[in-house]
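Take a look at this single chain in structure tokens; it is the form predicted on its own.
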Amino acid sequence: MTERLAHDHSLPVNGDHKNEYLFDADLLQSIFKQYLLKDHKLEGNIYDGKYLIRPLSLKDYDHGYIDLLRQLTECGKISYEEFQERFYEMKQCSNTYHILVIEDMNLNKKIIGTTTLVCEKKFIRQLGVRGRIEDVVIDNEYRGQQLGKLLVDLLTKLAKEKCDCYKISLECKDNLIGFYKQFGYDHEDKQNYLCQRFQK
């Protein structure tokens, strides 16, 4: 059986459908407003009806999530137990993981973008939360229309005004730090980020 196949979701879903996501669809919507979008309960339609921004579905298994992934980074094999195993533990994190998505509505539900903000839940800043941006990519047949801008400052605005974090950050390669500046996001003097990785 391959990665691609159909799986039966069959999933706890109440009438407002908070179980079908990753986290609660609802904080989206003040968010939308500011940019006009079309207004939807659950989610935003941009560019007339043709994408669709949403949370993160179990769903999304069959729509490409993970080999959307793979254009941005290594990801392995993952099999379908494993990503709702995944899926289900971030899911319990109350208010840490919010993953967004961009869903082709032409073209299958093909999941074309996506974005990742983690909420850091600190003893520091008086029980503060640190928020940090992350996994951010646009499929390569996709880019060129501001959707990564898009994403970027959805989750910038979210972490800000329903997330309560007192700073948020970014990790990227040189040449994209012009593309994250106009969001906001500079360099602070006398920070460094490293890094230790592990083989496993």
Second form
There are 2 protein chains.
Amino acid sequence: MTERLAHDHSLPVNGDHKNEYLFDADLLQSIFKQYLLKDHKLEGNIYDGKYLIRPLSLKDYDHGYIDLLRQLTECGKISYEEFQERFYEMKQCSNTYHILVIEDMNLNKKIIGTTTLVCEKKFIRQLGVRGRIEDVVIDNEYRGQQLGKLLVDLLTKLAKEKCDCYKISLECKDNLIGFYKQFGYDHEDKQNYLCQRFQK
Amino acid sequence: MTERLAHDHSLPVNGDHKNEYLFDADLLQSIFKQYLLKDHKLEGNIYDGKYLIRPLSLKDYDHGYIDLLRQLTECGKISYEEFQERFYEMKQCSNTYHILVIEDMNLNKKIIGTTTLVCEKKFIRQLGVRGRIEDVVIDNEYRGQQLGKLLVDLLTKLAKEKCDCYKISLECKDNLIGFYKQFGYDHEDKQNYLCQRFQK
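How about the form predicted in complex with a further copy of the same chain, since we already have the form predicted on its own?
Everything in the complex follows now, all chains and molecules, and the chain you saw is the first one.
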């Protein structure tokens, strides 16, 4: 099935641009409206008159999306075909991968920020959904404009109100605890995060 | 697409039992062989002569799977149709949901243990995959037989060797840190786990 979808990249057709996005941009409309109450710089899906906020698109491969991720961690070499295949694998998992990007409308549509909300489907909690915030990165040259705050806040609201998550979590370094507390994230009593890494 | 798959529950056909499972049982074969070196009670997919180890099946709805989960946390009321729909939503997300169960072969195929490995697809780390161990539960009446250890060990190996995870993590209460350390899980320096819960 992945194979079949991987060859559907001739989409969008008939002027329908929705298919070019990783997830349905309509999900964001009411979330944008709420955010506006806190920060008047957001008008529709445009922030501060120059930044477009939208789901990841296949075209972002050509606009620096992977280079942006490299500011977070190693990415290796990724061809367009590999990017496309992974994009469609994610898209095939319905209501799961919500990658939000910020496009600099004045600089060749360069992608200058991104954050991911991943939703895990459960049987517990009445077929519940658990959200996780992953891979938060703002281009070095665009920091100090509250853009990271914008993305995390939008995706936290998306998790609660559109994805119906009963819980949302994230991992972060010590110096970012204060940043995330402003959105309602906090340590939980007696709860531990354990991890192991494998050599590749 | 979910809709289409949700009506495929007449499977398996032609004696092919693979389709009844949430994930491909063949993935487990080499993992079983490795585990055997540590614990001779495992023969093929049978542990201690009485417990069948296999992927979750739709039929497990009738064999106490949800009741088992209730020993972990609240599950609410879940109809067979809802269970089936969620099962196929998970199955549609290829290489993502690996729910392993233990069936008591001597007690009407009762499900007495389960653990989940969820694999998240990434763009970072050369299109990497990140694993998470979730929802570990062994029936109260079957504790003390190393069955939890068996499931966590099998899924940790699956994550590393078959799902190609670069990292695997879990959250646990203080009293279980020692249990998970035996499989290689540990705290990471300066790494924090933050969370928030939403009223439903």
